[in-house]
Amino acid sequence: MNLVNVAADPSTVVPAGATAETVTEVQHYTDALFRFRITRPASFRFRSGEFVMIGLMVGEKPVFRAYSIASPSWDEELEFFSIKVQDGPLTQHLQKIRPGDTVLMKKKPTGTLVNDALVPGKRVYMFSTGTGFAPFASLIRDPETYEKFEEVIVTHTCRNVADLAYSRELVAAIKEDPLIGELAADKLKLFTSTTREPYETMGRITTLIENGELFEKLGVPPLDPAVDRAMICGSMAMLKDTKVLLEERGLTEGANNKPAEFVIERAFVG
């Protein structure tokens, strides 16, 4: 692997606007998905749900890609949930990192999947597919989310059952967490489905919204713009189709400078 360990080589030049951070933990879930944690610069501040540019030195050039921060804003480390693309410019190398290796991170976080971009409501839906679950892994560990909403519903749809391991393990751990377990206990619900491998719930999240199965299984009423809010993170097709469904039900898209009923993260599309 062509990874420059900046910590071990002080003479290595770190790209402008970036820091060199140390990998503290790596967990592989499947041949296509893994999670990793890195050190957090003392001066780094972000809002739960935002993303940042993560990179490696490949040869003599830095290669960066946008990654949602999966850890909450209060965490002393930074966590990320990544896909493995065998010929991907970054992930073909990133999937091989081990604790002690160095990862580059740009210092400026941004993103639309933040609590401030939604107007107050009773219930928030966080619709995700694949690694689109990452920003919600941050938000459901943030006490502010539970202060703002009475119900927090996260949906995670993947092709296979094993792809759901991160979300299922995390939600179970949150409910036992001494900091937010009590807040999340009665408010947080995880709804998972698969599109290929047989599972207790199958289908694209858009199908499950349209046919009402999502609401029936959760025991909640259909989407209502007066009380329901939503965040969406996933593939281009999923973003487009879910946006249409929400707008058909009277919800309006918002942004950091104009909060509304739902927001979409488009940074990872294309």
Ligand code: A2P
Given for the second form:
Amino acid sequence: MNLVNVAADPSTVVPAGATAETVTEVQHYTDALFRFRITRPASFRFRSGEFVMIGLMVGEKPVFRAYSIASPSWDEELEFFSIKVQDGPLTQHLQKIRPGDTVLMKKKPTGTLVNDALVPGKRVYMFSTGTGFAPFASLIRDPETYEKFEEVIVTHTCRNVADLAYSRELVAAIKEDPLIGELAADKLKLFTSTTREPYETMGRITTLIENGELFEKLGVPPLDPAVDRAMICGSMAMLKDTKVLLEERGLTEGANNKPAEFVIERAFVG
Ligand code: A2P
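May I ask for the structure of the form predicted together with the named molecule now, the form predicted alone having been displayed?
Below: every chain and molecule of the assembly, starting with the one above.
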């Protein structure tokens, strides 16, 4: 690999195709989840909902993983929502970052969870589990999402109540935001559920779609391919099972070059 040393911190080796960014903020939610923000290179452009490769030098080797950008495209900084895996090749180190530290980022963002990959509709569902909420944290802060849809319903399902802190705090903050709050006020709805700890709504999102509890609680009609659009981000099993339910209800999967009624991000499943 062609290694070029151009970081502000001269001890950081920056692999070709990457830039060295500075951590500006870190917030830990649980022993398995945290959020961090980094500087954004002036030339870095992306569409809300896309992902990028984030990494660290581990010894002499760069270790990169795909991360959804959780901040919207207009934000001056970049935000990410991450798990902490105690023996994870990247996250065992990444979970220790502090403001001022250097994080590596590759220059090319990409992804399918973008507004352009959906045909116009009335209502968009963003179905997420765990850190799969991240791309939606970007999209629900983008005015374009509210221009395109009358209703924006984000669902976030996790094992425990504490795992929902990021989505619940973010949506509350969006409603108070001077910029996006007015747009989101009547359109944005967050639906949360847990699967392993008592909470106001319990159950996997797939179960709640199947038994209709999701639609009942939101006060909306069942999924209808004429008006409803969807994006899905979660574990491999969750993507697969949710996709089946959407297809059974008449929605078809789209992509960047072929917009349709729903899209899936497969970048994070291994
Ligand atoms: P469960 O607790 O029933 O496994 P994880 O932390 O394992 O990534 O899971 C995040 C959330 O996704 C959990 O609430 C989990 O529920 C749920 N989940 C796991 N597999 C599926 C699936 N196939 N369909 C829908 N939700 C799922």
